[in-house]
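Single chain ahead, by itself, as structure tokens, in the form predicted alone.
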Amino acid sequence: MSKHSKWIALALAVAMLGTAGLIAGCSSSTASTPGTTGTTPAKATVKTVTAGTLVAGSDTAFPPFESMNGNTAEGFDVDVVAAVAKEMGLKSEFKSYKFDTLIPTLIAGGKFDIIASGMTINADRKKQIDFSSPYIDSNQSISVTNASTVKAAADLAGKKIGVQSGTTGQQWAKENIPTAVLVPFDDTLSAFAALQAGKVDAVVNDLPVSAAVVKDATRGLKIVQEIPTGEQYGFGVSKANPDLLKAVDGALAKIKSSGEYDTIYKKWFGVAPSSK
């Protein structure tokens, strides 16, 4: 090979190496770009007020859903939340609040993670917070003393009706018995105590709770009308915490499919849940 040919071959080799380096450089740059194929997205984390614990805010004077046994909360909601939390790998805890303060306290943040308080899912509340999938159905009811002559809503015109502040029972009474005098109470048990004491003529309240209260014969109370409202309860979750809502819904679905939900339901209501 002549000297001239050697120089041409050397120049070609250098050019080929430069091109290969350029191609390799471009390939490396593409692979390291965030968000391209091959990167692993970070897993979403569930935020709770207290690490390792699902804290529920609740009006704990609403048996059989929640009530206090000494310093311990117990009831249907309490057991369901415990089962949901366990499914999520968390412990559970209940904190007591007045019912009509639960939504604003949840929105403010920092006190509890979910509302578990026999709360009906409705359009007004959904504007403020998110709800889990429904976990139980409910209607309204009218309760009176055994000695009362009241037999239905029509008999309550001009009479005093005990209601719990901020509830769908209060709203129903306001809309359907407009001439009645509504007497609001902080909790349902206080409304029933007033009924027993003769301070109100009736109590309009969620049927499952009223049924649990009048079951105690020593109270001398009865339900005279079931009001079909087609309500459903859900657990309230802040709109700022969608990952928690997803986790709660997933756990709720699992305890229903496993049969654990049915066991809890039968424990507190004495029968299996409706299959409808």
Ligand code: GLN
The other form holds:
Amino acid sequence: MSKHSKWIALALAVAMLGTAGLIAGCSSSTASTPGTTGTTPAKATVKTVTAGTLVAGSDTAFPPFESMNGNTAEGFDVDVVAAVAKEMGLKSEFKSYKFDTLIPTLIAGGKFDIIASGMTINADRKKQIDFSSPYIDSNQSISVTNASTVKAAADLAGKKIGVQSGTTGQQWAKENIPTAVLVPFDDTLSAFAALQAGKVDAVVNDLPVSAAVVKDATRGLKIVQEIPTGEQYGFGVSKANPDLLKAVDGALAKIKSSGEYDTIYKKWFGVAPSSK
Ligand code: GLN
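Since we've got the form predicted alone here, give me the form predicted together with the ligand too.
Okay, now the whole complex, with that chain kicking things off.
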């Protein structure tokens, strides 16, 4: 509860740093105003679950990419999807799912159009679904309590590690700390809550999210190791919907070249994206 309100406070603080332009950009994504920059020809052929809306399936407990502020999802992914949707002449909407149900639910069809959930593009997943071009880089990290003597992965032999079920963090821990006992959680924030409560000795999780979590000093947590896995996040699209994939990629390229992507990045990470 207090954990939740802290996130809301943090999100509000971040939102207050936003420019008037950003605020205008955000609100128009949920209003009925279509993009004023013109729409792509692909628009007419794109099929969405709900006409006129790009619906994203997401595990919305992954700040600063997606988290719930009351009934509203907010975060970097939420803003990027809104900008992409607007570019396609669509509104956008986020629906919450457990992370490890996102791919099967997308494949089954009918619930949402894309996965927007800080999802790493990898070979296993690419066998099942398509991904947009990468929209942000990520790495792994190990977090512990401030009082912990754990300094790195090697100190976690035989210890309990909290991970989110079905993630690349879980996979990394399994492969690299084989003697550890992995404790899977339904969402990332629950894994951190268990760490605070002393139920696990560490959490292995995506670095930008762990950084956002430990930044809240009241949690008493720290990151002791950054693991350069070189991951990249992409939006997941059903292999049955290649037109949508094309349209999403086109819109993503447009918001990158227009500077809108950079504005959203700055809003959530406080700095401009490093050019590469
Ligand atoms: N990037 C990680 C993965 O794709 C974690 C994503 C998440 O927990 N939302 O597995």
